[in-house]
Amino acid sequence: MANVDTTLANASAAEAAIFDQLGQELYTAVVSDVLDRLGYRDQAMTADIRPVWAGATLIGRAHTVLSTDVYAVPDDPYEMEIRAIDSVPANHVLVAATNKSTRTCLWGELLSTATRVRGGRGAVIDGHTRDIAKITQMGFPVFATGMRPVDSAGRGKIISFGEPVVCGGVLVHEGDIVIADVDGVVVIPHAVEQEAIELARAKVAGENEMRDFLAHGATLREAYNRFGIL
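Answer block, the chain by itself, in the form predicted together with a further copy of the same chain:
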């Protein structure tokens, strides 16, 4: 993960390979634990943001979006939505704050297709999505609070992108690394990005030994005394 930032501009393929690799190695629980150790204890989103198909996982940089509920259909209802999606940088994950809307449905199949074509790696929404059957078929990882079959026109409107948002209770900045799997969604603050990833890799390696120790009958007390972790 060395020099990710300089690599990013001219080598999205290289970063894609790095993220693919990290997606194999890491999982959210271990990332959350190392962020705890680094003093970042509020980086896991609330439990209501779930994968919309079984087995979905993602890792990438956040492309932040802010949406609000509306009650009238404007002339060009999709204008900012189109700009927000057409500007997704490669290797980014759309992270959309809808202020927990239960009215609109921000995401769907067409946005998934358009995002993937630009090199986007998934979407995390504190609101609803639709087109679950087709998104599942595509294997495009989407994490959301629910499904509802409605269109966004006249229900929700994107009002900014690239600005800091709070999604699932976590403050997310454009470009922060986001990792998500069956346990939930974790955001790695930019300031500790490399350190967190290195520590997480090391912790994964260490955990296997403790698991074996327990599986062979050790008490938790013995395991904790030996490994110092839980």
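Predicted, not measured: the structure shown is a model, and the values here were computed from it. Rigid core here is just the name for the largest C-alpha set that superposes within 1.5 Å across the two forms. Numbering follows the first chain given and starts at 1. Compared with the form predicted alone:
The two forms, fitted on the rigid core, differ between these two forms by 2 Å or more at the CA of D212. Taking the rigid core as fixed, one finds a CA shift for D20 smaller than 2 Å between these two forms.
Switching from the form predicted together with a further copy of the same chain: structure of the form predicted alone?
All you get below is the one chain by itself.
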């Protein structure tokens, strides 16, 4: 059992190192571009999902959550919420679909803390969050549509996790790669993740060369004809 635990821990650490490296190399615009080339043209979430603190970025695998608005406080209002957060695997980003609820506030500091302790890499929510000052102080990357101080009890209820959800207009499956920065949130489908990452790395290298070419006085037409990038 100890050997199994060690193997899993090593695999988790290796994947974390890969995501850390990709987070330094890639950005959402270039990932969106290469997904377009691969025929996945609707992988960028809607523009209203924004980082809750300046400079927040994230990359990791999706852990999907679905919630719905409610209008009464049940006996155990946090049961599914607790289960969903306690099940976040290492190197995953919680992706919560609330159907863009303006009634409830799904996320906050304590959920951020619990997720980070389990190796979670952030949260993306098509709804509201709170505890912004403490989340900012933690440096935990959260992307949401807005901020509101209300509790979720009696306003929202998680009804499933680990199942496909539509968040920010994008169909997200458990394990898809999510990348987010100031430009927005992009989802890389699991089926094309390796190809998309390789193409994105190549495009970043090409853009760097093209940028230098332009900076030395080339016209945009000359640069495009040479590099085929825009």
